[in-house]
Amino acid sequence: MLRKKISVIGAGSVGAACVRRLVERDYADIILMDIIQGLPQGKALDILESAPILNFNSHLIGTNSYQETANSDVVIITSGSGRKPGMTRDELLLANMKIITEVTRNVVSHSPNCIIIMVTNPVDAMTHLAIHTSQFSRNRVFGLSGVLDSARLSSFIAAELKVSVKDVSACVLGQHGSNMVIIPRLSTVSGVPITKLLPRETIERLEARTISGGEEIVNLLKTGSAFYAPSAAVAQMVEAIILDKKEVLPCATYLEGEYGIKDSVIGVPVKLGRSGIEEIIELELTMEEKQVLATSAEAVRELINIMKGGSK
């Protein structure tokens, strides 16, 4: 049986970490592509030289050519400018818009049947841009959002309650960023809502820390942004697709009326399998939760409109 092919565009910290996690899973061949001469080749070679120690047989090459990515099953886009201290995700918008438009065109021309996973921030707006640029159906273009955000919240809840992270399930919807929507009553520890386990002030503190989770790391690192948790989140999404796991994961998804929202991209739970998004899961939300989610979608829509203005 032919091995699956995964291409990662962008050999920065997130892209290289994604490649490392995926080659070690040993179920696909990987291409690491970047326009910087030597960068993807060097990182790919370094990772490949760990194969005899970690015992994987994935084929891995680094390249500066999109031709090497041809006929990929999944393409992960991490290209673009990263956030610097004091910078909002939204300030990245117009700079990364030009990069993502060009990258998406190249990806589509070489892998017209691929599934695209967007990682570049602001991810909701960039996912919308990639759908528009690629002309792919929405089930084949979606972004990293809720898998990472819910992992951050779950880790904070587990630490607060001193329980195993395996027992924690966090519900995070909406925009990846300041308009994130956390649903405490649907966030549980072994099925018990955290609203019954933690006081309101503690929940609000954990929510605030989750919303600024990426910013906290940027401010600590000074010269970079998060990559260990984001790469783990991407790998979980890729695995659900490559292994056709039908796993329900929150992803940045283009909505066409689900949750009462149209023409915006926000994080909602979806079933991921071989063909990408196979179903959008609609949670039963209260009126108040629906309103907050609609506000989050509107914030993304504003970014989409800025991009429309910036492309004229």
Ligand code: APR
Second form
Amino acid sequence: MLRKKISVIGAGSVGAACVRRLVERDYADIILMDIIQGLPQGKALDILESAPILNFNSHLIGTNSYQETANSDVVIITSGSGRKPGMTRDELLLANMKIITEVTRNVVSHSPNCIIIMVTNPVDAMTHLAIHTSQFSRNRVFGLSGVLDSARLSSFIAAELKVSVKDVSACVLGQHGSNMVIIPRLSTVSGVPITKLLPRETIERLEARTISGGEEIVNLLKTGSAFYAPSAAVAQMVEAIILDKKEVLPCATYLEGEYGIKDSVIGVPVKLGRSGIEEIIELELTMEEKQVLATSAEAVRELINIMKGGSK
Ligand code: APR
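Could you switch over to the form predicted in complex with adenosine-5-diphosphoribose (APR), since the one displayed so far is the form predicted on its own?
All chains and molecules follow, beginning with the one already shown.
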């Protein structure tokens, strides 16, 4: 088979949006898998019926079986439970821990050589869990975080300064969530740091909006959470791998001493190519920035410890 094979586990809003974006690029065959009967089949058929209009030839199958996912090159995991009313964050963590453990085992047994991109939240903890469960090396299991967070910040900066989003580069590291670490000094517009372009209060406002970016969308939608920007971010990561682009993108990555952090997963810039993470880029950070990053890694480690307790 010449075309690469991508499997997407979870045919919800994010999973289906990822499939749509990727199938239209026409360089990989795609399998959409979910436990709900008919859901992946229906979404796959609907997307496939757009092929004659959009002119793509990729194969797309919706299924309830892991058999169809066999020998995938890349597997995107979006399966999970949303936060139900009255559910605590820890309860959500333990519910998704069960799902991700089971899903990872199935993925690995059918695609032992794949690269896994974790999307399910809390993504840093779920990435750690998937590395542990799969026993894959860390270059083959990483998560969506910084690409989405920096896209959100970039779009806010561009709107504030009335410049093209193309000229903006935003630096967001750390946990995907409330402990995200934004580095304004390294966030630029055509090479000029935003600290030289915007007053401190404005930067702080944009930072706060980025940190609660997911929540802002949830509050507006009332049911469900963001999927357009998350799926665009996943597609960028997948494309860097499938086309061996060696693109530097911030991803939720297991650290083994980089940035002075061990045994935790946080967002840092990495070079993505056909082997997955091909290099971890260590930015030069100030002492203060390093400390904030260490606190962020500690917050993820706490989630990992809760999971360890939950699995007893
Ligand atoms: N195996 C396969 N699919 C599963 C499993 C499982 N064990 N458990 C749940 N699913 C499926 C559900 O049936 C559902 O179709 O996962 C899908 C999740 O879809 P949505 O509820 O629509 O969630 P979505 O908005 O797509 O978000 C998925 O991505 O961005 C993150 O925070 C978000 O963790 C969430 C994930």
